Structures are given as structure tokens and as C-alpha cells.
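What follows is a single chain, given as C-alpha cells, in the form predicted alone.
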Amino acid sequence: MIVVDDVKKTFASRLVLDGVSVRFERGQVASLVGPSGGGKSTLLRCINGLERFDSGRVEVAGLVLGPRQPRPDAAERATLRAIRLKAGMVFQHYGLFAHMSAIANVMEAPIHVRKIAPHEARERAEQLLDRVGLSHRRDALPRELSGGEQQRVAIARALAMDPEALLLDEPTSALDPERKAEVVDVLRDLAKAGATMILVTHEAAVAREIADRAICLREGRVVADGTPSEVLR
């Protein structure tokens, strides 16, 4: 379903993707692992368009996105933007709209950007936070909430533009242990359900008990590809 073809990226003279290739299959949940400045965090981005790579090319369920341009131009916009409806990401420290309730930040990108009625968008915002386990904290601010149940929130606002794929960048690392657990089983359930995963952590429990496979970064490069217990020995 993506496919990262010998991306390369530098932030000003260091390079942090060095020719990397990898494919990620429908249904599969993947872990990318290694030390700090590997480029796990950036390869995520890259696929999302977040993050523009030097050469190379990302494919994502036929979307082709290819090395930056300093202007791009309407049509590449719109396959930016066609790519991050289709791979859903969420990050590390949240980013909820702080003034939003809870349902209204998991309603809010359907309406304007899916053109979903305000109702429908509704219903479909209830049904994720009940999913999640948080339909009883719905009318909540972020404030009000735990960092948990923060995460939890914007799992369920990706969730809600229907993605083909979640991208997932280090959601457990700012959490204390029961946290961490909650937003664990989310994504246990969401991987007995058959979704498809991309997941950057740091933590090698994580990795063992939601991914299938797991890819190490090394300095930019992909050095090892296995299943999680092979690859974290």
C-alpha cells in the first residue's frame, strides 16, 4: 500500500534518510525502531507530505508524491493533500485544538475538509470516542483531559476521516505507564481489526505487542527488517 523508494533527505549538510526503500502492505502494522536520529520520525513525515525529501519517491495506495519543489504547484497540492486523507497521522504531543471540546476536535476535519454534514460528522465523532473508550468524555477540553485520553482523542479525530493507513509518531513516549496502557489496547484492537499501521517508538514492549514487523533505522539507513522479537534481539 506504500512504497518508499530510495528517499533521501538532508536538513541543511546532514543527511537524514540515506537512500532509503521499503514497502508496506495493506493490513500490516510495521514499528519503525532504532536510536534517536536514525530518521524514523522523519520517514513518517515524509510519507505524509509532512516533510519534503531531496530525491527518490513515495507512493502511497497510488499516490505519487516526488522530491520537493520550491514552489509546488496545484496539482502536486492536491496530491498532497489527497495523500494525508488517505494516511492519517498522529503525533507525539497530541495537537488537539486546545478551546475545542473533545467530539468537536474529532468532528472538526470531516466537516471542512470532507464536507461531511455537521450531523453525520456527529454520529461518527460518537461512535470513535466510544471506540476509543471515551464517549463519557466527550464534552471535555483537552485541559480537562489526561495525556492518555488526549492521545485517545486524536487516534479517534484520524480515525475519523476514514484513512487507509495511521501513522504514528512515538503516541506513547510523553505517557506514565497506565496511561501508556490505555492508548496500548486502542491500538491492540485496531490491529485485531485489520488496520494498517505505521508506528515510530522507542519502546520495545510497544513494538513487540501491536506490530507484526518491525524495520530498524540506523544513521538514515534501513538496517534491519524482521518481526519485532528478531529485529529487537
Second form
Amino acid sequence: MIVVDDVKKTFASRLVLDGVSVRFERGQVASLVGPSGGGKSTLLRCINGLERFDSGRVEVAGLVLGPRQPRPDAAERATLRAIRLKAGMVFQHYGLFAHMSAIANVMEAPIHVRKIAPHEARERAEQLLDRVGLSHRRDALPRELSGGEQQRVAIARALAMDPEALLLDEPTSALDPERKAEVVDVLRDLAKAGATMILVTHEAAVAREIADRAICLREGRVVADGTPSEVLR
Amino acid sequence: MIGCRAVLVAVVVAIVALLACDGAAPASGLARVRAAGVLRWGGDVQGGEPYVYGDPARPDRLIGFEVEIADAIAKQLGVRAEFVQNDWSNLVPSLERGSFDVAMNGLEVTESRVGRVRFTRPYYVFAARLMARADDASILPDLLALRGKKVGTLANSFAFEMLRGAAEPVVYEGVEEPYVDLVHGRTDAVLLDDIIASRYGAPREELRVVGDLSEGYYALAVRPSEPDLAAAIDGAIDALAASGELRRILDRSRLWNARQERLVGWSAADQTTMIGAPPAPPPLGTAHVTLFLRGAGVTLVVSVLAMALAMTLGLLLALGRLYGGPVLARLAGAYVEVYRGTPVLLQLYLLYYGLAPVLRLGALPAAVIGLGMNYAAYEAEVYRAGIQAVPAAQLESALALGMTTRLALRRVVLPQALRHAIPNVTNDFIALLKDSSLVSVITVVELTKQMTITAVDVRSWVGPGLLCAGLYFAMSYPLGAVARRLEKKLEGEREEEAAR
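I've shown you the form predicted alone. Could you give me the structure of the form predicted in complex with its partner chain?
Now the complete complex, all chains and molecules, led by this one.
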């Protein structure tokens, strides 16, 4: 469903991805693990085009993204946006829109990108905030929320676009243990409900708890691929 | 604290000493001039040929018929003459504060000046000459027939006083610009002294001389407290007129004509007629306050419209610079550098006079556009800083949600950037409010210009100056308070954020 095929990327003359090929299946929760600088975050960001690669290809739900071009044309920009709708993203530092309340953050893209009627978007946003346990915080601004709360709003915001997969870049590493547990609970519930997720983490415990597959990247290459218990010894 | 008090005491003592000096018996101006061996006379070389101007052959040397008259008078007094450059419109105040001994630079004997200075006997008889476009037959040599017409002239000049109440005077600060604007149809006529008209107006083919509406005199202005100096200069001019020297000087600048015959054998009775009975200066009254409020209104309208333009254009420039691609970014960058790197006064001049042959803007639109385009350069930088203060992650998470860059800017980046920018934008608006006084160079009568005009009328700068300052303060203080409050609020939010 998501295919990464021989993707190479150099960053300031350093080879960050050295011919990575992986296939992610629908309904699978895969974790990308490995030492920092191994290329796991870069790979994740290449999948939804936030980072462009030098050679190879990425396919998301039938949409194909090729290597970086000097000037992306309109068709390519449209493909990028379509891919981002299929693969929602959750960042380590949440990235909530600082000037909007929690619920406005969740409603923003459905209204302005998907063109969903505001009252429908609000209804759906309320459901999603409830799902991540934050319906009581819907009118709070990001700066009034704890880190764990912000990350749960960010997950609700990504889910509001009905993506076919969720890309999560170190979603728990900025959080203290208690907050971390809140977020892990939400992710586990999503996994149980059959969501497709790719999770970058350097925390073995988180990978074991949520993922049913672990892929280890080291120096830009896949060095291990299997169940978390196989890969994370 | 003790230091502060000591300074205060020193200042008070100094002021008292100054006031005491001022109140002392009239010092002998003549004795002072003789002791110094030099007669310092104030004028403005900007008045140009033939008054006082740089010798084309040796620009560091001043020539002109007034230079010759000053030299001749000084010689009669047994001293030498020394020129002191001073802005023309402030010659009288500068004389009063003692910047020079006498003022001489086409200074016409007008009612409002007679109340402030002691005029010597005249050295030139001028005519107030009306000029119009050659193809415009509707302008007649009759002051009353000028009602409703726009007539260019110099601020606080003899002609300006004639036109007030008779026509719609448009006031300029230079002698060339009134004729340029007349050619371009921005005014219907120009009324100025014959010397100016023949040098700057008559050579233009598009214009014609309508006629002379009145006559008046150029004389030297002396401080009223120095009647002996004035009397000595009267004697000197008498001698120059009697010996034919005055005629030779005026002839050299081709200024001698039948009118000047009167200067020979000028009598005490002639002098009394010329001076007339100086009317008591009108007190600063409600009529003036109304005029000031109107000036403040012009200032406010110009400032608000210019700021609206500056904010819109500034935002486009900032976006062009950050997201416009290489060509647009470079153009926007060049715009900012050019507009910030050159004086706004020059920009106003070029926009209003320089572009006139191709783009004939009215004075008010030109003021708004000129100030707006200048401030746009500053606003562009304020917005750019505001946009750059928004963390890159905000744009990235918007793009990750499938937004186009344009939508992400509009919905996510700009609302935050503009909040960051509000305090600076407000401060710039306050600065613009005060800079708007510069538009008087393109004939807009705003608050400061109104102040200078009224100051001449009531023969004092104190009342009009305080009123003017009070009105500026009333407009800018509330804005400053708003800016400070917003700044504090943003600061608080930032701290709150940092604490997490």
C-alpha cells in the first residue's frame, strides 16, 4: 500500500538514505527503529514529500512520487498534496497552529482543504477530540495544553482528514512518562481499530507495545526487518 | 537626585539670565556691527538668480544684486558684509533670535512682517505679476476675478496675503515649482513678484503674463530693538540711490525700470506710506483653532490612507521577497533598498514634479502615494521579520495536511506573523503621522504647514506651536498606548509559551 523503492538521498554530501526499499501493508503498524542519524525520520518525511529524494520512487495508495526536480510543476505539486491527504503526519513537537483553539486546529484542514461544511467538520472534530480524551479541552489554545494533550490534538487533527495511513515521527519522545502513556494509549487504540501506521521511534518499549513489525535503519540502509521481538533484542 | 536638582537650578538661572538680557535697554546694533567690523545678513541661496546665488563660474562664490547691495551698504557703514544662509520662510524668526544683523532676500514689506520687524527704506519696487497658461483666456488681470481659481504662490509672501480670501492659494516653497504646476494644469494661475515671474515663468512658452495686480517693496529687515542700525542703513541706501550706485547695481541684473525711479529721493513720508499703520496682530482665536483642526484632519486622512497603502504594498513586498521566486524576490528587495535608502522628501518631489509630464497626480493623491510607497518599504521589513518569527514547523504541519503554500500562508503563517508585527506597525504609523508634515513641499496644507502660516499671522510661534504639538500628541498618544498594550500582551504570551 506504501512502497519505497531504492530511495537514495544525500544531505549536505552525506548519504542519508542509501537505496532503501520497503513495503508497508494496509492495516500494519510498522515501527522504524535504529540509532539516531540512521535515516528513519528522513525516510518517513520522504514518504509524504516533506523531504525530497535524489533517486528511486515512492508509491502511496497508487500515487507515485519520483525524485526531486529543479522546479516542481503543477502536476507534481498536485500529486504531493494528494499523497499528503492519504498519509497524515504527526510530528515530534506537535506543530499545532498556535493561534487556533484545539477544535479549530482539528477543523481547519477539513474545512479549507476538503471543503467540508463547517458544522459537519465541527461534529467530526468533536468526535475525534472525544476519541483522544480531550473533549473538555476543545476551546483551549495550544499554549494552554500540556505536551501530551497537544500531541493527542495533533493526532486528532491528522485523523480528521481520513488518511489511509498515519506517519508518526517520534510522537512520544518530547513527553514525560505520564504524558507518554496517554499518547501510547491513543495509538494502541488506533492500532486495534485497524489503522495503518508507520512510527519512527527510538524507544523500544513503545515499538513493542504498538507495532507488529520493526524495521531497523542504520547508516541509511535497512539492516533488520521483522517482528519487534525479533528486531529489538 | 542631587545632580538632577543642580542641573534644574542651573537651567532656571540660565533662563532668568536670558530673560534679563532680553529686557535690558536696547543695545546699539550699529555699535555692535562696527565693533565686529562685519554686517551679517541673512538670506537663502535657494531663492536663486538674481537675488543671491552661486557664481556659475565659481560656485563657491555668491553673486546677485542683493550681494552687491549688501556689500555697498556695508561699505557705507565702514564694515564688510557677510552672508548667512537661512531657510527663506524662517528669515524673520531667525532675525529675531539673533542669527544675523539684518535679513535681506526679496523680503517684501507686508502687514504681518511690519508688525514684527523694523523695515529700512526700500531697495527695489516689485510688481505682483499674474501669469496663466497661454491658451487660457479666462484669467483676467483682476484680483476679484480670481475667485475660486487655484493660484500658486509662495507661503507668507505678499502675493499670498493678497490671494487669501480672494482666490484659492496653493502654496509652494520654491520659485520654479509654481510655474511647473501651472504648465501641467494643476493650478489656474501664479501670482508672484515680477523678478521671479520674469526669470522662472516668462521663459516658458506655455505661459503668458496676464498683468501686474499690485506693487510692493523689498527692504531690509532689522530688529525693532536696534533703530540706530536701521537708521544707518536707511542713510546708506539713500546715499546709494542718490549717487546712482543703486541704479548701476540693479542695471547689472537688468532690474532697473520706471518703477525704480521712485527709489531716488525717497522721503520720510514715502516710508510712512509704505509701512502703513501696522494692524494689531489678531489673537489666536477660534477661527485659528478651526483651521488647525482642519489641518489635523488633512494630516490624519493623509496618514491613514498612506498607512493603508503601506501595509498592503508592504505585505505584498514581504511575500514576494520570501516566497516569490528569484526574480520577484530580487525586485522586492531592490524596492525596499531604494525606498529606504533615499529621502522621502526627494521621493515626494520626484513623484509630484518629476513625473508630472507623464503622470499628473493631484497634491493629495501624490502625498498619499508618496508616503505610502515609502513606508511600504519599512512595513515590508516588519512583516518579513514577523513571518520569519513564525516557527517553520507551523508551515510544515500545514503542508502535511495537504494545504497549498498559499493557503498555509493565508490561514496559518500570516495570522501569526501579523500579530507579531502589530506593535511595530503601530509605531510606524505614529512616525508616519509626524512625517506627513513633509507633504507640505507638494502644496498640501496639513497641520504643520497650517502652524507656520498662522505663526506669521499672529506674529508668534508659541501659541500656534503649542496648539500644533498638542494636536499631534492627541493623535499619536492613544496609538502609542495601544501599541504598548499589545506589546505587553504578546510578551506575556511568549513567556507563557516558554514556561511550558
